[in-house]
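Here you get one chain, nothing else, as structure tokens; it is the form predicted on its own.
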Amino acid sequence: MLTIHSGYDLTAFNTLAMPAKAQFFTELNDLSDLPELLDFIVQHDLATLWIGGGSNLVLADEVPGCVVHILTKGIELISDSKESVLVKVAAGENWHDLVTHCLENERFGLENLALIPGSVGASPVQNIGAYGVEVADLIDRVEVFDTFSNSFVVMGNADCQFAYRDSLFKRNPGRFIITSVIFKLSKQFEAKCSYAALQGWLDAQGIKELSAQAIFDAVVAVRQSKLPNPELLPNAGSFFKNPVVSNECFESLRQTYPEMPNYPDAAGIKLAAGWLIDQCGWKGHYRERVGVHKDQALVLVNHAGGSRSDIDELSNDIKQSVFDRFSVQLEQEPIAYP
């Protein structure tokens, strides 16, 4: 049964803690209840705000229109080969635990996303990535309700149109509610460990033979020496993309700046964005109520109570001061809402 909230404090919805106060909220712990509350959502003509985990989210102090925070739960093993299996799972579990689960039932894939904040449903909105694997290569497809057909409708990977933290999904807020994402997983671990702070830390480990094990350890290893935790100062992740820039803008940057870091993409060449924003002296960089993480240029926080103003401000510089000295534009990842 649904119960409708009004003036609904978002506080703790948010892990940027941005003091938000939602115009109506509820939660969806049964998709038998999406008819009523779709029928609520359209009687009072509300823009919908869907929500996970809420660590991917920069929001105003009022929110209009009605906050769903979904929670609805399931894992199940839908399909099982000789070579891989198909799991799906309900949009409200734990990203962090089905990486878990997955690890503990030897289904391979997910273990370079260790750690990653937020909900299932969240992960193909955002595409989210780390370490040289994006969720999208490990989605066979998404279940979801389209608003605008209003009819629950399957999207096999392709239709999800995914690109680099991106997706329709994320190109159109508010039309697909997703209601499950099934997971292509494979039975034969293969071990992906091309990024340098992951060898850096199986080396240091002395580990020689890799696991999935391994993998899942050495992500979550390095992701808490460099991220913080929300829940003790909240910040929403990489606060920007790491920028596309073309070969010849790079080879242009590289006589300047030969240490650059750099990785080859299918658009380009992609460059390090805390690295961009650390050369330009922000890293520990703080404000009265917010600022840039001691130990991650990339990790804006709210450290005193900071509001969506302070945080655009301070984005915004970051922004300008990249710009005037590499003439890289940085984009903002986590969706500034409304």
The other form holds:
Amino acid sequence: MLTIHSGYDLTAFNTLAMPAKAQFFTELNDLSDLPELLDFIVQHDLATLWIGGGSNLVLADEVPGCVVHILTKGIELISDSKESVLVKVAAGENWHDLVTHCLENERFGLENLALIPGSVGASPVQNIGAYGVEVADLIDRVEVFDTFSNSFVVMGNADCQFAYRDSLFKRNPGRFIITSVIFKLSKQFEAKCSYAALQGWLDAQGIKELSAQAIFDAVVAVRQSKLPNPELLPNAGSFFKNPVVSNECFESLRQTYPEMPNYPDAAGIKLAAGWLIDQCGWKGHYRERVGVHKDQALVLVNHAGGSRSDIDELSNDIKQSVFDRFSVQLEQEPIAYP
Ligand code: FAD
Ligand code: NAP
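What about the form predicted in complex with ligand FAD, after the form predicted on its own?
Next comes the full complex, this chain leading.
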């Protein structure tokens, strides 16, 4: 049974705590309500925003159309072979709870992605990634409702066009409703700890045996020590993607900034956006309502009821100063809506 609210306050539904008001808002707990919901949307000719935890959104003060909070639940083992399992997970499941569930059931692969806020349904949208693992590495297929063809479609991994913090879903906002994600997880654990922060934590604890639990614990501990909790200090995680520049561009930058962090990438050289922003003096920058986190230059925070215009202004000022100094264009990672 659907309840549709109008003029609904979304402050608690986005981790940046933007004081946005939705024209219409509803919760989708059961896919059997989808036809009724789609009828309402079509009848009123509404744009629609499908949301999970609201942890990758920058909302405007007024959100026209219908905001749908997806809350469908279910984790199902659908295939079990000697080496791997396929696990089908409903879009409304909490991401970190899924990571924990898989660890407890010895289904490996998700450990490095522990403690990322939000829902399972959003995980393919920006191909969530952390500590050298992307969710695309673990997705077998995604079940969606395609509002263009008006039908349920199963999209294989390649169909999703996953890229660095990007996918077909992110490039076509509103078109696909992700209903379930099918993960291919391994029965054999393989540690991935190429990121210095993880290895540093493991070394500091004297941990030599790299179990899945040890990697999970390391990720949780490092994240808790470095990242602001949105419940205490509203934020949307990293506000900018790490820019990837050509080898030529990097060589020229390196002449002036030999210490610049850099990582080889399929498309060129990946730079650390946080380092570029920090070099421009933004870390800890404080404005009346919004600012830059004191320890993480990549994280913009809303400390006193700031709205979209406050965040946009700060974000534009940061982008401009990074461009003026390094000739590198930063791209916003969270999705601005509308
Ligand atoms: P929402 O913010 O609700 O939505 C994000 C986008 O996905 C929107 O475009 C929305 O329309 C779309 N969407 C959501 N659900 C569906 C669905 N079922 N069908 C179709 N479209 C849908 N991201 C990383 O990649 N790595 C990190 O390490 C990371 N760390 C973070 C740390 C913090 C403290 C915070 C606040 C954010 C972090 N993020 C990170 C960003 C964010 O948590 C992820 O992008 C997450 O996947 C967003 O999930 P959500 O449910 O909150 O999505
Ligand atoms: P970090 O470890 O301080 O590293 C800074 C940046 O350098 C990261 O953005 C990372 O790129 C890159 N990097 C570090 N070691 C690398 C390696 N061995 N190979 C390739 N790239 C490397 O980063 P952090 O800010 O504390 O974040 C830790 C991880 O969590 C990162 O993977 C980050 O993406 C993820 N995270 C994401 C968000 C978000 O909202 N998107 C928020 C918090 C943390 P990558 O970002 O490409 O990994």
